[in-house]
Structures are given as structure tokens and as C-alpha cells.
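The chain below stands alone and is given as C-alpha cells, in the form predicted alone.
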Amino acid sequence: MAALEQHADALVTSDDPQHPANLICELCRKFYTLGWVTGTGGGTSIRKDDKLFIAPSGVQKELMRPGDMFVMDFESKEYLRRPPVLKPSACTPLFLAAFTLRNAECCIHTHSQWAVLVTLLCERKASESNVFAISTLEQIKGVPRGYGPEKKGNLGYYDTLKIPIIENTPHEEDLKDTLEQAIQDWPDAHAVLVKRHGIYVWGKDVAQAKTLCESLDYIFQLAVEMHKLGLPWVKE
């Protein structure tokens, strides 16, 4: 018993600050800058390879250490380190959408005061309650313009940056079939906002999901801003 749990410790201990176990953590020290990961919430995971490296359910994120992750095989979706004291994310189902059907290799979750306020501003308006939509702002470009070989690089000013907005339930997990759901029904999107909750973002590496949660928080806090002084998300 002994051996495994080296062997486990082994798949976290790196002197490499790109390792997942210590990158995710160097994030949600960062997140919690931002006030994204406050009060235990939000989570990012990372896949390397064959292996998903999860930050853990009900902790502060700016405090964790490369030893509180939780490790999983991919294919088989069975845990290969499991932290005894610390229970698994309650956000490990959505992380695993976001890997399997967008083949990402970061997703992060953030609880973003923005991201909450422009789903509660679009709940007010009933044709658009399920989508958050905005145009002619120069941060849109810091969005990808979608999947495939014909959509590559990122969207244009004059572009309309859309990204879904679904229901939120009383216990994270059970967001798994709306949020497949909204991925299948919005083949480009690279993130979905939960309403009244917060934002999943992943992207095709860490440095493009962590850019694209920084370039979208922005877009929703102008977003708002524009809001309060009467002016149109969408130009006409």
C-alpha cells in the first residue's frame, strides 16, 4: 500500500512550474486575484497526455498545494491519485465534457460577478435568455472563431461573439446533460455561461483558456457597463 501511494505522489511532484499539479494551483492563486475562485468555488482542470490532473471540491483555491490534486485516467475515468481528506470536484462531469467532446486540454470554472450579471441582464429579456450575444468591441478578437480548418484564428471586430447560456441546478453535477447539450447545439463555441452561477471556458492548451476567461471577463464587465448607460450590446 505503501508503494502506491508513492507511485500516486509521484504523478504530482515536479519541480517543473509547468507541471499540471503546480500550473493549476500558480491559476486559481491568480483566479483568486480576480475574484473568480472566492470562497472555495470555481475549479480548473488540466489533461496532459493520458492523465486529467482536478483541483478538489470545497477548498480555498489560493491556498491548495500540488498534493491536494486529484488525478484521473482519462480513457478508463478512473482516479489515480485521490487525496484522502479532500473530495473529488463537484465540476469533474462538465471538465470531462469540454475534454471529450472538444478535445480541450484546459477548462476552467469561474464564478465571475460579471459573468453572473450578464446572464441575470439577459434573463430579463425572454428571446435571449439563452444566449449572451455582443459585437463591435475590440477584445472580441481575443475569442476563437470556432472549430474546424475553415474557422481558423480568432473572431473580427465586426463579428458577433455568442456564447449559451443554460439553467442552473441545484447541485453542479447534474449540469452535465444541458451543458453537452449547449456544446453539441453551439458546434463553435468555446464556453458556457451558467446562469445566475458563473462561466466554463476551455480552450485547445492552458494559455489560450486562460486568455480567452481573461479576454471574455472583460467583454461581460463592459458588457454591463454599457448596460447601465442605455447602450446596445449588438450594433445595428
Given for the second form:
Protein chains: 4
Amino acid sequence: MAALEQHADALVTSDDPQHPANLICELCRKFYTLGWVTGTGGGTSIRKDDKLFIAPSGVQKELMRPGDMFVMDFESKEYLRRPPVLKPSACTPLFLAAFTLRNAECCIHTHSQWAVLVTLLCERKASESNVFAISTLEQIKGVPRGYGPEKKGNLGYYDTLKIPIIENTPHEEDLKDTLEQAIQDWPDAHAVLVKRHGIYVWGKDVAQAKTLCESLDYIFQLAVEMHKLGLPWVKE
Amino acid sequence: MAALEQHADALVTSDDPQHPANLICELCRKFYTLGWVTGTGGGTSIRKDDKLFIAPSGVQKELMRPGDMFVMDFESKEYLRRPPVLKPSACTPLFLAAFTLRNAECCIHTHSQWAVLVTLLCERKASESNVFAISTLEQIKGVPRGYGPEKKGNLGYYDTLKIPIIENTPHEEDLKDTLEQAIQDWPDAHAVLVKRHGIYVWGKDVAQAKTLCESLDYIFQLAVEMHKLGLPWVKE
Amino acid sequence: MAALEQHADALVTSDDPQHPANLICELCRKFYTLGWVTGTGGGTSIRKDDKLFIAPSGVQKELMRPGDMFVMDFESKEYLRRPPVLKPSACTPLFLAAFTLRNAECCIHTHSQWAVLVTLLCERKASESNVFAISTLEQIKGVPRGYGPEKKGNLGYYDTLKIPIIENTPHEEDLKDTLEQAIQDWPDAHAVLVKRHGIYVWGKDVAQAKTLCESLDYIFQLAVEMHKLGLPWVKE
Amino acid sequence: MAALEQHADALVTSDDPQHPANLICELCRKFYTLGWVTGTGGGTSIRKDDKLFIAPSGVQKELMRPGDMFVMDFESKEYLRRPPVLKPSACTPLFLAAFTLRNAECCIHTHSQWAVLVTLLCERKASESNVFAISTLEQIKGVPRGYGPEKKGNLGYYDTLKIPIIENTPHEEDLKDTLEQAIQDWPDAHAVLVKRHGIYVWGKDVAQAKTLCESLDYIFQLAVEMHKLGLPWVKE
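Show the same protein again, this time as the form predicted in complex with a further copy of the same chain rather than the form predicted alone.
What follows is the entire complex, opening with the chain shown before.
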């Protein structure tokens, strides 16, 4: 058993800053500063080859260390490493949805206040409360157009960015079905907003997931400010 | 006397970053960045075994050093260490209330502007000005449900978070009676807002107190933004 | 070819923190913190003697390293160094406009949300939507008066600062003609706002471009807040 | 002359972080992060014994080094050290006013946007546009009551904080007369707001000036938010 544990610890021990266990810690320190993972909220997972590295539940995200990571075998969904004391992230089934259905390699979940406010503003609308839409902003060009060879590159300036919004559930893992449904219904989406909760964002690699998450958060903050100033989100 | 002083200094001297005297300094540097202890405002105390470690009054919180800490014997309430020059925190009787009545091990007092604005918005209401209430937000799940075995875990998504608000007094130590009364009247509360002043937050350990403080501050900021956007705090 | 590559790498290798390749990295880390280059947005270029140093396209600006820089010969406009993998910045023709037409030595492009909001507020106005104007603020004194010996120094407190606003285009490089036109039409301008996009700012050296960029961003944020509070931008 | 220069350089060379030349650099880095000295704005001066240490004009405040400091003999008002290239701060006569008339040992000048917005909101009022007044906030207790033995300590919770506002002038040094007049007219003031410009704050030592500056900035930000939310500044 001691040998097994040593083997498991080796999975998260590396001098390479690009190792997923190190990278998740570095990302979460940044996300803490951005206000995305306040009070142990949010989560991050990276898929590397046949393994998933997942930040644990309920920890101070800015203080995480590589040894806190859960490691799961992607095919069998069995844990290769479970840190004693810590609990696996309730986001795990949702990360899996993005990894499986969209072949993503990184999935980020934030509690960004701007994301929450955007869902609240959409909720109040009589119609189309299940989608956030905005157009004609340069930063939209930071959002991938979709999947597959004919959807290469990012959205254009005149495009309308649409992000589906799903209902929140009392238990995070119960979001799985509606998140998967949203991924099916919105085949181009790289992100799903969760009402009064936050956002799930994924990408083909860490850089895409992280920079997309930044671009979207920028757009949500801008959208809230635009609303305060009486400026419409979709250009007429 | 030199021997006594040496003995007292040993109470706050440690290489362990988890030692309360080190931890309070680290926390206060973070709180300064978050805008919670601006201009020497706010305070923090940790109880470890039979000793209380308390940040002094009137110092620049981001510059504090372990040697600035007061140490009090929890049972006798006598100071085991009083740094010369510095004054004990006026929050001390309030920290004691949380430690004694709620068996807390960490108590944090902030002057967060969002907390103050929330009390001002509640004050203006004709009724129920002595409680802040908000519901149906994921971040509410960062707040403990209460005390005792049957109140294990945290509030749920559909629960309404309620934080009592007490009147401010000219002298901080005079908040003691009303704070203690609020603790009695709100047996589940882990925090009390003080009108036009800030908040006291406590927890069973440092991690709980600090992350709860973050979750509440997140909720207060969201509440102020929701108010600006005409969104009700409690979902109808 | 190996020799050529070594020669090219020498162009961006220096221990001097003031070397353009080092300076651009340092600036972009700062700009990331200021929210100016979120999600790989924005860009920066420095001209040193007969060479241009240009941050690449589509990279995380806070993580850039000197080895990521493109180097261009200013006269021939040919690349002396192209990092493999990376793409040259789409801002390059716009940086060239400032370097060529205004003899600038540094040009900064940000996606500042305040800049974007100011263009949105101007867009809504029936008249003069192609210029942002504000007066009677001390920070205006951080803006150069213009070019040439008789326009020495900066604007005065009672002056009205005017920044031209140009339409955005789907492809950044297509901004070149209108940016050049704006530079011609506004012979004193050190900056051009791009609608729903951001701003281009330049200066005779790095310090002037960077501090001007800060002063303008400060003014844009103030302008948005003034608008929320019903305060006119130009003093009557 | 080389000997003279060496002597002058010794005035700003010290390993002690509390040496004024080091302290001003440290403070200005902090002030930059707080948005108080954006774009070379603002300034800081410390009086130590018979010498004044003054940050230069027009430099990037977060990059300042001890060698950039001007040193003035307090009695003769002659420079003991003038760094070549750099210009003395236009704030110097205003710092001198606080040092001379109020026996201050530190004076801070910021371009805080909250301070500017507060002066704009006061300017719009029909009456009393020359004073900012606010009451019944805990943070007011961070403001000294005045000068002299009978004004010991700080304002109380129920007190009304009043900060005089003076008109701005095209040239900073021309503020001297009105600032001195305001100091005479408001014998208890530790700060003077300058319309559409910023604030001058002073204290008996660095800690008092800096923490007062923080408390006031906190109050100004709160005041702007209160105004947005329709909450009166002075409690009725």
C-alpha cells in the first residue's frame, strides 16, 4: 500500500511548471485574484493523455498545492489518486461532460459575479431567458466559432455571441444532465452559464480554456455596465 | 522581567506558517488587498488551545509582524503578552463573544464597503431593517447551516441566507452586549453585520472563518449590484 | 540557417531590463493586471533605432517571454526575427502608422473596458459620435498638446481633450486606412479610439506612451462614472 | 563638485527601509496599485528632522528609486540634492504649507477618482460646494479630530466629517494661496480636496498620513456608491 501511495504521489510531483498538477495551482491563484473562485467556489480540471487532474472540493483555491489534486483514469473513471482528507470536486461529472462530448483538455468553472449578474438580467426578460446574446464587440473575436474543420477560427466582429443558460440545481452534480443537454443543443458552444451560479468554460487546451474564460468574463462585465448605461447588448 | 518578556516573545515566534501569530499577519495582508482593513480598520483573532492571538489596534494591517500580536489566556482573560507601545484591539470583547458563545477558533472583523452598503440599504427599508436576507444564489452554499449535529453542512441553494444587523455604537467595545444578544437571538448565525460599520464573522477554524468571510463579501457585493439593477434579493 | 537563427535570437536576448524585448514583457504583465489585454487582446510595440519589437498575436500577454517577440526592420519592413509557431500581431500595420506618421517609439493597443464604454456612449449621441471630448480635469494635463516646437508640453486644465473615434472593422489590419486618416485629420492626437474595440496610444518613448495610456484610461473610467452620476463631460 | 554630489547622494542612500528615500518609493508603489498616482500624477513628501524628501515631477511613481528623490533643507528651502534630468515636484509649495502651518511630517497628494467624483458631486450642489460633509460611518473614526491637546484622538461615530474643497488652478503651484487659506479657515482639517483634481492629505508622521489617506479614500468611494443608491451622505 505504501508503494501504491508512492506511485500515486508521483502522478502529481513534477518540476515542470506545465505539469497539470502545477498548472492547476498556478491557474487557481490567478482565478482567486480575478474573483472567480472566492470562498472555495469554482473549480478547474485538466486532461492530459489518459488522465484527469482535478482540484479538490471545498479548499481555498489560492492556497492549493499539487499534492491536493485528484487524478482519475479517463477511460475507467476510476481514481488513480485520492488525497486523504479531501473530497473530490462536485464539478467532476460536469468536467467529464466537456472532456467526453467536446474532446476538451481543460475545463474551468467560475463563480464570477459578472456571469451571475448576466444570468439574473436574462432571467428577468420575458423571452429567451435561456440564452445570453451580445454582438458587435471586438472581444467576441476571442470566442471560438465552433467545432470541426468548417468552423475553424473564432467568431467575427459582427457575429452574435450566444451562450446557453441552464437552471441551477441544489446539488452541483445534478447539473450533469442539463449541461449535457445544453452541449447537445448548442453544438458550437464552448461555455454554459448556470443561472445564479456561474459558468463552465472549456477548450482544446489550457490556453484556450483560460483565455476564453477571460474574454467571456470581460464581455459579461461589459454587458452589466452597458445595461446600467441603457446600452443594448445586441446592436440594432 | 527580562525572562518573562523572553517567555512572552516565544509565544509569537515560530517558523511554522500555520502558527497563529504568522497566520494573522498573512491573513491581514490578504484582507488589506481585498479592501477589508483599510486605514487600520478591522481586526482578526485566532484561538489556539487555551490562548487567543489578537492583532493590535490602530496599526497598518498589511505591515503587521508576529511580534505585534497580543496573546491572552482564554480562561483567565489575562494578557500573556502585551507588545509595548501598541494598544489592544477594541474588538477583543467581541472576538471573545464568538469564541465563548459559539466555540469559534477564528473571528474576523472587516470594514468591507459592500457590508456597509448592505446595512445602509436595509436601514432605509421601513421593515426588517435588522436583518439582511437573500436567496437562491449558489454562493449561499458557502455559509454553514448552523451549529450542532442536526445542522451539519452548509445552506442549500434554495435557502434564504439571513444575517442579523445590529446598531453601531460610538465605542467598539460597547457593541459587546448587542452582539451577544444577536448571537443568542440568531442561534444559527456565523456572522453579524454592524450598521454603517462592517461585519463580524467567525468559524470553527481559520479556513471556515476566512472562506465564509469571502463568501459573504461576494454576496454583499452582488446584492449591491443587484439593487442597482433593480433585481430583488429574495427570489419571489 | 542555424547561424541565422542564433543571430535572430540575439536580437531579443539581453540582461538589460530596458531592452525592448524585456520591456514589452514587463509592460504586458502590468497591462494584464490593469485589464487592458484580457484574453490575449491588445498589443504593444517598441521602436528602437532601426528595429521594431512587436508582441505576437494570440498569446497570453502576462506570460510572454522575450523569445516570443517579432523583430522587424523599420526601413524594409522585413522581419529580422519570426518566432516559429507564433503569428505576427494583426496590429502591426497600425503600430507602423504611429511609428511612421508620428515618429513614435512606442505604441500600445488596449481593449480597456472603459475605452469601449466611452465609444458606446459617444455612438449613442446624435452628433459628434466620432470624437470623445472632456474638459476641466487635472488628469488632462497628462496628455501632450501636440507635435512640433510650438506645441510643446501638455494640455492645460481648462483645455478640452479630444480623442478621435474610428469605426471598427472585422479584420484588425483593415483599420489601417481609417487610423491613418484619423492621424491626418487630428494632427495633435496621440491616441485614437476604436468603436466597440479599444484604443491605440503612442508616444515619443515608452514612458510617454505608457503614462499617457494610463492617464487616458483614468479619464475614460471617470467619464463613465460621471455619466452614471449625470455629470456632463465638458464643463459648461 | 564630485565630493558635493557624493555628499548629496548619501542623503538618499540607506539600507533602512524606514529611511524617507526608501519609504517614499515603497509608498508610491502601493499608491500606484490603489490608482492614486496614475500616469505620473500625485506626489509624496516626508519631512525628517530638518530635511524634506520629495518625489520628483512627471515620473512613473511605481518605478521610482531612492536616487530620484529631491532633498530640501526645511529652514532655508534650498535644495541639498537635485537629481540631474528630473524636475522638482510642482506640489512642493503645497507640501511646504502642510509642513509649516501644521507641523506635518508627511504629505500625500493623490488623483484618486473617488476624490475627484466627490468634488464633482459637491460642485453640482447649489450651496456648500466648498465642503464635503458626511456623517455616521465607522470609518470616520480614522480621521483625527484636529490639533492641540484638547483635540486629541479621532472623530467619533456620530461626528460629521468635513473636508474643505478648493478651486483648481491651471498651475499646481498656484494652489498654494488657496490651500494655505483653507488651512487657516479649517483649523482642524488634515486634508483639502481640490476640485476636479484630487486631494492633499497630511499627518504628524508617515503612518498617520497614509492611513488617513486610505480612510478618506474609502469614505469617498462609499460616498459615490451611496449617491448612486440614493442614500444621503449626512444622516438625517
